[in-house]
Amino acid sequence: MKIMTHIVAGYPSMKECEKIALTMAETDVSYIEIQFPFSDPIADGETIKAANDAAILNGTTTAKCFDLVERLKGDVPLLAMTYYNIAFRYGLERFCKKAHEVGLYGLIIPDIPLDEEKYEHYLELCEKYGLNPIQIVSPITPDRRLREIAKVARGFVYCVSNSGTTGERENLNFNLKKYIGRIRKFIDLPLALGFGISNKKQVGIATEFADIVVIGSKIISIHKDGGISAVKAFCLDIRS
């Protein structure tokens, strides 16, 4: 089983998101996600787009965070989630060059389209660069979708589990099985299921049809109440 776990950069303080890290990586977690804060995160939910906020109120910009990235770097592969604005802003081709030199493994920029690589040259950047250009799918990406990413698709793809935002739910209240076996009638590459992941038994059922697992929110609301120490409790136990 593989675990992929989510921080945000400057969430709670850029001190403390690094020994969250630190700590997830002593359990083992197979990768860790790296969320450069935005101001309009909009494929986050509540837990989330608040830790943005306060990491941006935080002072927590780009260069802060490949900083970050450079001190985490270890034997856990390291992504870094963001949105389009953020890469653009800095410049992609300086963002890709500086991702492949603080070490990180690929990187999960939902909302840059595939339609605008004639123009944008995110892809071939990446290639560039060494970089996974991370791949997200959904219960309601098209047929024709899923052979177009198959061709560009590199590391693993990442299957949300709803069309919705992140956040924690009670449920996985949709077919797993029936939406993991479309997907792979298209992608010949691990994949990686999130979204609304958040306690053992949904992790359980998700690891009986994806090949890793992503716990987002779940750590960000575990560290408010209880801290590091409750932190790792929580991997080891679904590690367990």
Given for the second form:
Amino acid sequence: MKIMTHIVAGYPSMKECEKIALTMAETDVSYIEIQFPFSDPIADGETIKAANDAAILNGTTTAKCFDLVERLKGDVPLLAMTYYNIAFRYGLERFCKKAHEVGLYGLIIPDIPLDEEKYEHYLELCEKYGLNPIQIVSPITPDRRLREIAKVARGFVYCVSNSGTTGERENLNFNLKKYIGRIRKFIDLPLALGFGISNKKQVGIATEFADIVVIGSKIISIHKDGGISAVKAFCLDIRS
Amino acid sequence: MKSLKKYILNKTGHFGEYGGRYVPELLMPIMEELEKVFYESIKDRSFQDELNGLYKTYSGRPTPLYFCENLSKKLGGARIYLKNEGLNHTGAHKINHCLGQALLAKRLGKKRVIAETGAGQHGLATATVCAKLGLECVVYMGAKDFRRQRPNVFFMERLGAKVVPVKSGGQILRDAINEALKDLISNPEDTHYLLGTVCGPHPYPVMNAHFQSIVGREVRKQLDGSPDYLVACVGGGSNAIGLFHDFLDDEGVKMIGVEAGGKGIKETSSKCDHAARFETGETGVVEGFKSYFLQNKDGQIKDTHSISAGLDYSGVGPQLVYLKDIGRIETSYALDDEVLSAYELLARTEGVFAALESCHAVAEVIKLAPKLPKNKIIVFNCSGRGDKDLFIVTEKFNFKIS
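If the one shown is the form predicted on its own, what is the structure of the form predicted in complex with its partner chain?
Shown next: the complete complex, the earlier chain at its head.
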């Protein structure tokens, strides 16, 4: 079972998030997603939005996020998750070049759809600098878009869910089977699944269908309540 | 200049390099469907008839174009005309795009409508059309605006809308937009996001400009020709585009968009004393579109300030930025104090209370008119009436209500 965990760079502090990430790496997670904070994170819920705000207030800059990645570089592949304005303001080419230099495996930028490629050349630059531009799909992504996404996807594909996919176990099973089944018809890469997964039971369900299980905001609340040792215990427990 | 309208928007929703559709994949199908239904509907006679019928019998269009004789005399220059969008049902121009979008929501089979609001005028207009058309309505409003625009909150609730105060960030319009986008991401299938200005991902800028362009068309008819100057305040830009749009091809018509200068053009790395995007904003991609934003060098969006909630916004409509870039429009700003003086002068000379947003345009007219000869014509958009600002202006003029 592969797990991808998440931290917000600079939250609760640069030092502490570095420790959290190192602890995750020790528990053998498969990927770590490092979010470069942004003031207007439209695809994130309240917990991560608050962590973004706090990190910016702490003085976290894009340059410091790259420094963090450089320090964390090790056996576990690291991905930078951020919003397009952060990369755009840094200079997209400069951003991709730097991402390559610090050893990032890929980028997750939800608000740069394929449709803007001819204006932004994001996929082209990822290719040039050997980065995996992680594509995101949802239950309402139509087949025709999945075909286009399949052509440009690299690394793995991130499947998010909307409100329709959470709920009773039987329902969840049924919906996930249908959802992931449809995505697999178009996409040959490993699939990562994230839907606010917060406990062992949900990890179990997700594992039946997906290759990688994403654990995001739960880590933030666990750390808040129990510190690093609780994060370690959680990462070990969900995979046991 | 003749072909201007043709090339300002391309098929992917870009105005030059601005605009576009920078949204998460989850929203792409929704935006594509909205775009399709929008273009189909505006070519459909029955849709046009229904919308025009509502404009006339429900909103009270056409709104008057009124010659401000006393103000013109007092300023001693150009002839000043006021396009009174404040006389629309619900008190502002916002109902123009609300009626259009609500009819589209019906066509899309959506049962639930969400909206963001700053001053509350767009939220009020949305709640009103939802009440009329039987749609569930949720309005997101920054908690600071929720406190300073109490009358509109009260009316929205009476209309059956749920008004949600947004406590994150600066607690203003931008935070409300973020929250509404998040709602749409969670409820993409049954919900229409009735975005209230010419910002956001394609097709919102072009769609709202289309529904607002009736304002300029009426002005042309009412004047029986073109004015020399058009003046409008610019928050997101819906009332400005509404006034300007029909005249974009008329080379002789000068256009001025007036931003919120707040307490002056000063700022730190996280906070502005103003909301003047054309003064210190830079290109960025936020909330689904590329435009000018007030931001620091890392791309973090700054909090803004204005006496008027409706202009208190860090981004601006992409089409306006493009029009400024190619030199078709000019921009300026008015300070909070100038806005209050304008509010008072318009009231005393013409007996009209304009919304504080619209008073930014009045403040510009006060500077512009005396410099022009008497045969020149200025039309300014009185985009809303001033009733909603009661609690702000009573405080500023030291009047105790109770």
